Amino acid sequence: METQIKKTVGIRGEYDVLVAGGGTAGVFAAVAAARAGARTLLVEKNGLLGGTMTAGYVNFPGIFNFWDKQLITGPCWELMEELAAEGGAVLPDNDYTKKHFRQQIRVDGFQLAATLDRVCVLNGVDILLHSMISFAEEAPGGGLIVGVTGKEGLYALRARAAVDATGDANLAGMLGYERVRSKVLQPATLENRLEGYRIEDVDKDEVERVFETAIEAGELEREVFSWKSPYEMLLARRVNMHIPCPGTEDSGSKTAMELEGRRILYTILKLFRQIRGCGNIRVKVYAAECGIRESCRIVGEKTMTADKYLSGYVYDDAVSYCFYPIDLHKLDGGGVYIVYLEKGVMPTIPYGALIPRGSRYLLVAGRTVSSDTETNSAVRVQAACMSMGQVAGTAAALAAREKTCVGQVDYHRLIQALEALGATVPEKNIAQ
């Protein structure tokens, strides 16, 4: 039986744009909004910005370059260049005879987190860490009232427009916009690095025997290794696990997944220590939270589909590019299902995919944009999320300034604002 508790929540402040989530998409949504002249607040649940790149230890964003062109630019690329100049990043060589993941940028996690702080502050973004969105509703007269829970308790803020970059479309869900899921979600991974052994001292057959015995005894599920074998993990000095993902829209499900990730890593570590040459193996570093590949998605004004993605279709409201293969991780022993883009194909992302159907004041950026399962496995990657964040932040600032709904932002004015930001927008003269 539910108990109703009435509590008056005061409105503490007002912003033009509120960005929920300070991860890969959210940081650049906030920077873009602030550069467009909006008073901007960035709300983040963790104690640092960067999301999967920092707290998730997936510190290899990509891909910014498409074949022989660079088509993701703007504040996100400026930051990568700044990091590289300071020794905190290694830029790719753009050699596309190599595997696609070889074109990702290797970044130093600490330098990235510190640089994100500095970039946000320099651009006038107000940052609120250790805080989560608690409720949201449309405000009388336009805009949104958004509840925030901080260490000091619950309070509310008013915003003319908002960007949901939570990675789980939490703000969209609170406002009642439809969200959908794939029948089976892609597994998650708890990133880590191993040390304390020499691979030359390890016998591959012994590794296989130890782990096969553990699987048969029920200590570990075979699906954990659908991506890499235990010996391959030793070679990579990284446990590439697959963790079943029950969904991450609520704290209970996400808690269960975090517990499972650490259980799997600890169990694997103990099994490795039974193997000759691995007695001193240890986890050198591990992520503060699991890296999520897939959760829910919004139902947008437009939905990206795999046929259009793989053909390089240019939408009539295309606002950014994405360059990554279809990349579906599986738990059923299938490993990773990959469909590469054909030479010269440059997929686009439409503005309508960032707008929850029926939304007036909210945009979404990141992996929860409106897309089918296959397309989502490509557009969820970090460079694409950064680019979508820049679009959403710019559009939200325009909507706030003009006191209009996000779906009524003039496309040509949005393109002009993105170009002024330094972002590359898709060419519209390509024949469909």
Ligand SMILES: Cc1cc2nc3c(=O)[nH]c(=O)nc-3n(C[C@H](O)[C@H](O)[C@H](O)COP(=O)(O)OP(=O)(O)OC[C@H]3O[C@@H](n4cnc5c(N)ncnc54)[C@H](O)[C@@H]3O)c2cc1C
Second form
Amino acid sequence: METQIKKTVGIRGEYDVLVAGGGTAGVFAAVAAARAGARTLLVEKNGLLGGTMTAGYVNFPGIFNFWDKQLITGPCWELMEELAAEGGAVLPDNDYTKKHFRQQIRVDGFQLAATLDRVCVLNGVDILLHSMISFAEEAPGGGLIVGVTGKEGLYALRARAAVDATGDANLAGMLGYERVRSKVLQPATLENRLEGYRIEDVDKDEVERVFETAIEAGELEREVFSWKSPYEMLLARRVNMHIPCPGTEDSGSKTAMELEGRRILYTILKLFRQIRGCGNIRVKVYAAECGIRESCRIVGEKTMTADKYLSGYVYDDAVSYCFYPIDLHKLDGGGVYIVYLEKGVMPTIPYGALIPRGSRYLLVAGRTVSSDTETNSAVRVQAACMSMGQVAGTAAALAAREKTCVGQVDYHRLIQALEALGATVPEKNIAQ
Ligand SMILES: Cc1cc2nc3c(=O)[nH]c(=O)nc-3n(C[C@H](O)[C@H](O)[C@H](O)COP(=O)(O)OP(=O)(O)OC[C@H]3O[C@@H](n4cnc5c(N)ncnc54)[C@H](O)[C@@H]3O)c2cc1C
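Swap state to the form predicted together with the ligand from the form predicted on its own:
In what comes next, the whole complex appears, and the chain from above leads the way.
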């Protein structure tokens, strides 16, 4: 039986908008809310901002340009331009005949983390690092009381509106909103880079023999290699592993993922060292935490579906675009299941997909947006997450200012505010 203890938690401060999670979506939610005039707090569990882009070492955001048009703009694009101007990124050339992943922006991880700090500070966002969201409830008279655990312990804050950008819909879960998971979640990856060998010195057959023996001996599971073979990993100079993902909404499952990611990387490293030409192979860099492709998703006022995504359907409350193929990583040896968009198709994201069903003061942005499994595998990419963050931050600021619920934010005022922010909003005259 659970032992209950009662404790009084003080309310330490008040904000217009609280953003939970300072990752890909959260930073831009906070910047957008602050630019809309809201007193904004960004609460992040790690010691740096950027989430999957920095701590997860997935530093290649995509895709901002759709065919030959640029349709994701605003503070997130300004940041890419600033990074490029300072030598920390190479902007895409808008040549859509290239593979989709070649249109992504390779950014320098350190410069990105430092620039995210600066952009938040310059825009007046209060940042709290090393802090986790701990509980949440609706406040008497409107808004939310949100518990935060800092190094000093537990306290509470009040916010008129909040954005859940935790990547796991943690705040939505704490408020009791429904979350769903795909039957099988896409695998995770502990990103890394290898050095200390020349591929010309390596015999492909020997690599295959060593790894086949290890798999048969039970040292590694075959599904780890369902994306790339060990030799392809050496060619790519990184271990592109697939780690089965049991879910990442709680610290227990996150811990299991981290242990598994490092176990796999270490085991593979030791096997590589047995191969001629690889005796000095090293992990040059590795991510501080596993990159999570898929977690739970909210059940929103609207749910994006693959048929609408692939047809470029323009929702009546469309607030943003997303451009990426359906891109499902599979553990069963199928590698990556990809469905490309037909030429000219520009899918949209509806505002309703950011509102947990029944929510009055909370919006969600990022990979936990309301969507079916296939659509989620496309809209989870970084440019789309940033753009959703901008929408959610702007809408939360409007709701806070007007002391209204997030679902009652006037669509046309939201569009005007997004345009004022510099964000591109979907054209309503595009044929359905
Ligand atoms: C291996 C891999 C490869 C990928 N490749 C690409 C690619 O090529 N191009 C592309 O565009 N996208 C790619 N993606 C997808 C993309 O990187 C992610 O889907 C996206 O970054 C998720 O953004 P997010 O804001 O939802 O979550 P995140 O960026 O993960 O941000 C969530 C933030 O919330 C914080 N947080 C979590 N819980 C709490 C809490 N309780 N309290 C406070 N803070 C909390 C986290 O620390 C984190 O900073 C890839 C993903 C992976 C894993």
